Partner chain sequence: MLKIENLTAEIDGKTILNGLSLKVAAGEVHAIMGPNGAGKSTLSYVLGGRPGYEVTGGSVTFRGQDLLGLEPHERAAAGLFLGFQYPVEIPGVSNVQFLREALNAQRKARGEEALSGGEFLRLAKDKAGLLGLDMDMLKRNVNVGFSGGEKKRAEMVQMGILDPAFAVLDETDSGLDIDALRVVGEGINAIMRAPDKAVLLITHYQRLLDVVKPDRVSILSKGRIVKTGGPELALRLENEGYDAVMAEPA
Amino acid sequence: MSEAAILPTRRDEAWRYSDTDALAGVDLGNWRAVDVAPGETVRETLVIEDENGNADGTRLTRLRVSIGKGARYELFGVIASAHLGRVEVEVTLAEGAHFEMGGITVGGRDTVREFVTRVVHAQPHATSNQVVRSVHWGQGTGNFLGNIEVVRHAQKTDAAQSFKGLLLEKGASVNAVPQLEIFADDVKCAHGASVGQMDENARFYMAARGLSPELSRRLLVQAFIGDALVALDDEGEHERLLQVALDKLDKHL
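Structural coordinates of the indicated chain alone, per the form predicted in complex with the partner chain:
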């Protein structure tokens, strides 16, 4: 049996829009465990950007997060590099815990950049909020596969997911797959997904005020991806993540 036989394929739900050919030789067992103690708050930011000018290869980040009673875990990420860039998060929420995620995928060429989450509301009164914004051009693809499970006794769960894609050129694509498995009855779950293009009326309006096509595009993209960072309450990190995404746009489109 070749080694490839044990790799995931696109038939696996969580890899449906991925580039599984890019997984050859990649260590898939590499999950990092994060335990957030009861009442604590942990925030992580992660950035997948070009390394030493290299924008290829496969970059996989896999997190298994357990959020204790009344605790809070925040994850903000930008995937702006790699042939396949994937951030995968499995989260289990205890009573009254909160999970906050803001994700941005950006890129062109023939790349796949994706967030894949599985959030288990295992106890009552926990909340989760996930916002993903994807901006692509060339043959670039951005995905958000978000699975939410609410167990039978996890009453008063409040879970929200929002995805928006912005396609700057023909040939780029985005995919959103929300999956809700809800076994409790007193639960709020909201999810929304949309895809669109740049507003050309706005761009002419901005040009009429003196903004070049590059500047108006940058401003509109900044406004678009800003949604994913509104909950990031750290100005320096906010700016850093925004710059990674906008630099990608400036340099590669």
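Could I have the structure of this protein in the form predicted on its own, to go alongside the form predicted in complex with the partner chain above?
Next up is only this chain, free of partner chains and other molecules.
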């Protein structure tokens, strides 16, 4: 039976908080391979946004990435549309390679938008860093499921994950599932996850200095999601991705 014919359920760890009912008719075998040659640097940006005014449907992007010795792969993305918007990334790092990812999910209604990653440190001295920020309202759900695997001989690995979720309304939810499988003993691996609401003290501070409630709220959210794009040093792409997220958020701030 083909991969496309075997639909996952929410019992599957990688789909625990997803909307598996939205997968009917979706080709789950459609993976795109990315091979980064030794010593090379590749950067990709991706955006899931409204197409021709259509914010519904299922949008699934799946990447299998192989990063060669001393190479670097950067991925920055915004999921701002689709009833189910999902980006899956499987990464294997060779010796001295680096993987950098920044992701933003925004959404309301009853949408589900999520990043799912599996990063395999297969050789020594490789590094990885993942930063995901989620802002949701209504009945919207934002997810980050991140698995880091360090094989036995991959000494001097340095891997990190950071996830933060911001809930603009009651009823929304965000979920983080960090997983570390470490079989080497000389490594640095860290993950952090937090979920909260708008910082009312910061809003009060900004209002006391003459900023309107709307502008204060927008600036706080902009700074929050901007964390995911700190490593993106292309100013044009940085502004484009940030604006996609803010355009979706502006109606709810």
